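Here you get one chain, nothing else, as structure tokens; it is the form predicted on its own.
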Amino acid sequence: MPIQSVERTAAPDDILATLERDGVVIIRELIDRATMQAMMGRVAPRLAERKTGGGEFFGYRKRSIGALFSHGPELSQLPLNPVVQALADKVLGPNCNTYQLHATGAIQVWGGGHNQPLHRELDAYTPFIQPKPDDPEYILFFMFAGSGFSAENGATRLVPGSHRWPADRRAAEEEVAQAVMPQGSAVVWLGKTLHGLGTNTTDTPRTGLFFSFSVGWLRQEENQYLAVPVERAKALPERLQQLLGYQAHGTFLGWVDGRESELQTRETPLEMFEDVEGVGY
């Protein structure tokens, strides 16, 4: 089953319908190529500083960096894109008070190596959270094509429909599809969808810029407070600061004394919880 593609002008509800049905969808050229090339200008020098490796799990032929939104102001456009925000609101919004950035980075696949084992974003939480088909969605993943993705250069492998499978079901090779897409496009998948890096059989690396969102009460995969510490975060758009986690989840989860609950990079003279009944501190 191929991965369904939609145009960037498609209504968010139509994109969501495909995502919920298949567990994955490609949004073609969501970011224009000139903007994406400017973003690549920020991350390419950082990737060039890294050695090719990654071990068995990553097929030995990848380079990667984290803390994506610390590498240049252009990159802030990715998680703040209206289509991205609309999908996150619809997928994760019903399951939390606020959602947050979960993991971020750029990943480059070079020639050689092998396919990454198929896995799920939720695997990091086993055995405490199992990928059950009828459970709510906790993670939403976006992979943007920094360079064009082709079957030959290692486009991400995904298994449409696997978000509805029992956790122990294995995918046959004929059930695997690749996210073939032009530069600036995004492939989006759910936390229960099987996926993995492909093998690059060309002489040119392929680069993806990625980030995921998770519900705000879940431990983030990448420690955003060390990746983008508060003094650096203050230079970012306020909504991005919130997404990084500089925002409390509800009244009591993640509060900081002397900081505004809605934007914790700002200080407040108010003493939090002093007059709140039922808090025994």
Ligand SMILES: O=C(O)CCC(=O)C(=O)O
Contents of the next structure:
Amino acid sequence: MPIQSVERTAAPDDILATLERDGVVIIRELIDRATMQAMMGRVAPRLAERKTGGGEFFGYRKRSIGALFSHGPELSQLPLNPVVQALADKVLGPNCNTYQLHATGAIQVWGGGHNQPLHRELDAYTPFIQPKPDDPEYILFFMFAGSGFSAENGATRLVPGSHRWPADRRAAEEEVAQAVMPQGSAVVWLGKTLHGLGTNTTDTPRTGLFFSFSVGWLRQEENQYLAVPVERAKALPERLQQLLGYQAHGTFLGWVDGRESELQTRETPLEMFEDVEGVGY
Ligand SMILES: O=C(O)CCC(=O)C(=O)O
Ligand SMILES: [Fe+2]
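Since the structure above is the form predicted on its own, I would like to see how the form predicted in complex with this ligand looks, so please show that one next.
And the full complex, kicking off with our chain again.
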């Protein structure tokens, strides 16, 4: 089954319906090309400093960087995009008080490697969390096409419908589809959807800019406080600071001893602290 794609002007509820049905959806040209070129201008030099490698799991021909939002102000637009926020609100909102950035970066696939083994974002919690078809969603992943993604250059391979599979079901090759999409588009998938990077058989690299969100009570995959320390985070938009984790989840997760710092959220959690006795304030 091919991956369904929608226009960026599609209603978020329609995008959500496809995402919930298939576990994956492509939003075509969500970011315009000029903006994506500006973002690429920030990340491409950083990727160029990295060695090509990644071992067996990444097919030996990968270059990557993390801490995506510390590489330039343009990049902040990605997680703050209204369509991105609407989807995250709908998918993760019911399962937490606040969701957070989980992992961020850019990943480049060069020619000559092999397909990455299919895996799930949720696998980072193995063996403590097993993917179960009816569990709530804990993770939502966005991969933006920094270059065009084609079948030949290693577009992400995904298995539509696999978010509803038992953990041990293996995908047959004919169940795998590729996220072929023009530059600036985004492929969005759920934490339980099987996926992996594809093989690049061309002589130009494929580049993706990615970030995921997780429910705010789960340990973040990338340590956001070290990736974007307070001094750097201060320069970012307030909503992005919150998404990085500079906010509490409800009253009891993420508090800091008596410090109502600039970077703790100014909204509900701090007000709630004033009403709660015995939590260090
Ligand atoms: O770059 C891609 O297409 C997917 C990468 C991926 O799934 C991973 O690195 O875990
Ligand atoms: Fe992955």
